[in-house]
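Just one chain is shown here, as structure tokens, and it is the form predicted alone.
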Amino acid sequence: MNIRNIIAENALAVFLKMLPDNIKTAWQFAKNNARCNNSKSESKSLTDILMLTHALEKAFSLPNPRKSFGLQKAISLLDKTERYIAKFGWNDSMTVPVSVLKEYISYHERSSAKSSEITTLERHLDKIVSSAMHSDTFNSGGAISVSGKDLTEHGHGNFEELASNRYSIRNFSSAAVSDEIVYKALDIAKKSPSACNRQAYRVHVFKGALKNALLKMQGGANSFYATADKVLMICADANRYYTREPRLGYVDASLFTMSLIYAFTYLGVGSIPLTLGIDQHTLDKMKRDFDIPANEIPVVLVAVGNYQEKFEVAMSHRNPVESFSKFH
């Protein structure tokens, strides 16, 4: 091997080659991410509202929401919504957070758990609604009741029916999901496209105490992790990518994950994707604790379990196509 090839394969040389592009990418992201100049940007301010809206809404689908759950989140959501409207004016993007807040208040009224704080919340929300001066009924947030039987039937319909009736599940039954079903879902998902057919996705399946420990470390499933039967970690194998492709593994693993979730839906199994957007220290510890090879990049977790007979799911309103597309 000549000296040029030796240098080309050296980790330090590869790192230095990647550095300029990665510095530029990091700088562009730093300027444009939701945290930088948040209060001055309508879009970035809306991100805070969307995050709080989801955090509050998903609680409606948990196994046993406690009385006055999410009160501080509700107060913060109302405050950010008021400030957004004062600065940028009312627009349709406010309909869902207002709907979720109204459902939050209604939930506590139905549960006879309406505190003085929630009464104050309602008074401020009524001012927002009256100042909006339009006829929206604000029913785009909260939870809806579904049945396992119906979801299974929808899963066997055409693809549009399957996709339209897929929900993130946070309240599973106690019935186990067999290893054979998991294998079948993985077998269906393997047809997912990947860059140059490199098939760089890697999957680790955990159950029992390991499943619980992994979900607790992830942190986003603390209210329901015990009801999930298994959790799958989808990784990308860095060995399959070159210097200019540090983010391509996330694309391949994500494509595979969506196929996997649809496969579980088709097979009558509930699932929920859980982000691994956590700090590097925790991610490194996760890899050590759960024996993930150094060359594998954890991308996302998918918790799975069987449907209950009847249960609640978050409504999770979707915006119209014209809100996120541009035909050139």
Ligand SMILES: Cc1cc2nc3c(=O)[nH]c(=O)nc-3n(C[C@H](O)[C@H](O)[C@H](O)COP(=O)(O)O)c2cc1C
Second form
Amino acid sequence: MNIRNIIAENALAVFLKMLPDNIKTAWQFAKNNARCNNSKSESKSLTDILMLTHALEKAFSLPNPRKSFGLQKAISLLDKTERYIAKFGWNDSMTVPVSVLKEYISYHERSSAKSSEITTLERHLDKIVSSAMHSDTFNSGGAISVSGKDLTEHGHGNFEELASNRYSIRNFSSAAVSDEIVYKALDIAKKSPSACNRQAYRVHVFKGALKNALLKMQGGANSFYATADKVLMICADANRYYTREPRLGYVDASLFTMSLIYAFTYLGVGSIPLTLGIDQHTLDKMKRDFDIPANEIPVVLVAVGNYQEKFEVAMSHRNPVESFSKFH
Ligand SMILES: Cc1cc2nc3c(=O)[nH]c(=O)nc-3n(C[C@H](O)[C@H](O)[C@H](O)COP(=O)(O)O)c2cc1C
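Would you mind generating the form predicted together with the ligand now that we have the form predicted alone?
The next block holds the full complex; its first chain is the one shown before.
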């Protein structure tokens, strides 16, 4: 091998070659992410509201919600919503947060758990909504009651029916999902497209104590991880990508994951994707503790389990197509 080729393959040389693009990307993201200049930007302030709305809404679908669950989140959401409206005025993005807050109050009323704090919250919310002179019917947030039988039947309908009846499940039954079913779902999902057909997705399946330990470490399933039967870690094999492609593995693994989630839905198995957008230290520890090879990049977890007979799912309202698309 000549000296040029030796340098081209050297880890330090490859690292230095990758730096300019990565510094540029990090700088662009630093300026545009939700934290930077958050309070000055309508769009970034809205992100805080969406996160709190989701955190409060998903609590309705957890096993045995506690009395007065989420009070601090509800107070914080109301506060941020009020500040947003005062600064940027009322717009359609406020409908879901207000709906979730209204449902939060109704839920406690229905279950005779309306504390004085929730009564104060209600008064405050009514004031904000009436001063924004808004008379919408706020029914775009909260939980929906579903049955395992209906979800399984919809899973066998046409694609539109399957997709519109898929929900993230946060309260599974105690019945196990067999390894054969997981294998079948993986077999269906492998038809996903991947860059140059490199098929760089890698999947690790955990159950029992390992499943619990992994989900505890992930941290976003604290109130329901014990009800899941298995968890799949979807990784991307870095060996399959070149220096200009550090994010391509995330794309391939994510496309695969969506197919996998639909495959589980089709097979009558409930699932939920769980973020691995966590700090690098925890991710490294996760790789060590769960025996993930160094060349694999953990992308996302998918917890799976069987449906209960009847249970609740978060409504997770979707915005209209016009709000996120532009036909050029
Ligand atoms: C990448 C990703 C990470 C997610 N992480 C979590 C999580 O940590 N905890 C959780 O309860 N839900 C998580 N979810 C589920 C989302 O909250 C859910 O998909 C969203 O609210 C839409 O609801 P739906 O899946 O029921 O349609 C995640 C979803 C995605 C796509």
